[in-house]
Amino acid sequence: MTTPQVPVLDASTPVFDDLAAARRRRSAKWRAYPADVLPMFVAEMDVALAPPVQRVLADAVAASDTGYASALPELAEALAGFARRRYGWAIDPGQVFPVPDVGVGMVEVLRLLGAAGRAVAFSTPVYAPFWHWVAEVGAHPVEVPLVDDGTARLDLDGLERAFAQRPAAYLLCNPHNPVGRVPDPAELAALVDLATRYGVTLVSDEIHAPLTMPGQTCTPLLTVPGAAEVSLAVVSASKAFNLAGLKCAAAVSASPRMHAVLARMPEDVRWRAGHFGVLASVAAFTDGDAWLDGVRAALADRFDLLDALLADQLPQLRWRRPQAGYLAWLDCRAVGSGDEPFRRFLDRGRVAVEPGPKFGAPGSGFVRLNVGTSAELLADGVARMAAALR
């Protein structure tokens, strides 16, 4: 029996699967629905791994290197180098704490902040697990909808009213999922000012930050003046490099006060990160820049294609081009409210998207579409959606 060979790819050329290749995957995305349904819901891409990541994982398997993870100092140093190159963000490696994934990191941080029995605020529509994280720690959610004027910016007046009630924390989604917006520095500065005045800790989920689109600039929360004293961030290579199943992320602080919070992290949390996740993340953060830039360019092309497809086949839908990520937030209120558009696309078109209400009440009549796939599969998905409405 011969050993399968890892394909040698150009470091800057991402390769997206065709349908046959994608269906050979065994992740939840490709198993959640029957085979006649095209899955465009879960936030993972149909893309071959970055060559540096392929190599480090293949080498580990060849060496039977499958033990427990030893994340530090390599993960912290690789993340610090990546943050410096990509954002001009000076991370102190000594203030990086490994966690299994962003969700676990957010939950553990909420526990450290004493959120049980208290309020935790966030801005909707937002990534559905925000509610799960808050419930897991025994807190209750306070929803402050984004401004509904076409900008999807933070409602600072609404946040001030919420902060005046002294919630345990505010969970920021930066860049914001599902609307794909990158908050601007002035907006983040105003948020930090509110947090400082009312004594609210900000916890920033920055998992989509590496996928900020060409021409856009993402501002890590901890780079905002004053944020270090009231904020923590949770980051990962998982979305940008398609590593969600390998389990590795990091919680980051930037001041002695916030470092003292993370220093109370249970010792076992760092042991729950995946060894392959650590190896892959270090390789991605260290040697994956060229591939990542190729993916960002490919996703920008996908958004161009989506814009043209929607204009031609689904003109009744509205959308705002995302500034980051690979998720399109589609306004289908001309088609129906609640999760009716999702149901019609699934039942009649056999394409699975995410129903808007999962992201909060402002998501009624919306769906979230994943464009992190080949141009052919994206075109097929939109054609199915259009057929569902005919």
Ligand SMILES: Cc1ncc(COP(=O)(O)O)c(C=O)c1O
Given for the second form:
Amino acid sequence: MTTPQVPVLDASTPVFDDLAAARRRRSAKWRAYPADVLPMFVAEMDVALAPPVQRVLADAVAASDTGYASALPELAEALAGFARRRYGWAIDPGQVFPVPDVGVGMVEVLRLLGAAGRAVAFSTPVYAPFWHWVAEVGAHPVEVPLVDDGTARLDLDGLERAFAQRPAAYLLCNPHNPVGRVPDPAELAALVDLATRYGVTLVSDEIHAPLTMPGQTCTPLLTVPGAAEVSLAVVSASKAFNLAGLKCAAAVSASPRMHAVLARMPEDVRWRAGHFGVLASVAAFTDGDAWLDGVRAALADRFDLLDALLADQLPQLRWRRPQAGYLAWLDCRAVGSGDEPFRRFLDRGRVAVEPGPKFGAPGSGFVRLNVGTSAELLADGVARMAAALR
Ligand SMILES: Cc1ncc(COP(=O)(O)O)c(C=O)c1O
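Form predicted on its own done, so how does the form predicted in complex with the ligand look?
Everything in the complex follows now, all chains and molecules, and the chain you saw is the first one.
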């Protein structure tokens, strides 16, 4: 095997892979499909690690520093610093609970909220594991579709009807995957008001929050007035800094009431976080701002490029430019319903996107395309999609 090229360490400009570099990766994205398929599905970016992250991991390997994670207080303090700088969010490091990843964090929080046997609500279309997490704790899902008028806002009337049934929790995707929307502060305030009135705990998955488009910020749920009493957040550096395989995230509370919930987290959960995940997250949260801003700018460029490529090669598709993340939610209903567009792109174009129905019934005829890659690979992906329809 050839040794991967390590990109320049002190660049704050992110380095995206060419195809050869991307194909050297052995992560799920690059192993799930045959070699002639271009993978643009799972949410991994084809980007070299941020230099501070590369350094801390290289140093750990050199020192054979591969034991169990010791996350506190460093992770909590680094996260608090990041949250203060990026969103003006004052996190109390004493209310940060390390978990292995966001999925585990969401599941453990649902367990602590006593969700087993009860309803858990969320807004669709949404990241498929929302259903899996609810099933894993023995709860049942209540789906409240986002408003289908092109805005993809939270349906507050629908949520009020759902909350009146007293679900154990409402899972917020903030920003929302797959539509890429950042809920506005007024919408979140209305959500908090409903949660308070109906006694429903809000659990906010904020994994995509650092990846807002340039000039935009995400409102962390716990910064909304009144939210701290009724809400918890699960955050991670993993999506923004491409660390998913290293296993580190954190559940956060901001009131004595919600602290008491997280304080019942089984001690072993913390021990399951990855040591490299903790080291990488601390480095990312502490020294990763410039690189992160470079990624946000690069992703904005990719969305510009996608807009031009779609207009030119796939005018029958419709989409709304996301406000955050690197996922484009493409309306392919002119091509087919259900997962027909996904199948056609895969079978005839040899490009793997995510089939819309995975994200719930409103995803019929949609696909989700990952643009967290180089301009060249994005152009290749769209060309394959266009070829599939010719
Ligand atoms: C909204 C959302 N939550 C959670 C995850 C998964 O996070 P983790 O790998 O930390 O479990 C993803 C991954 O793409 C995601 O998009």
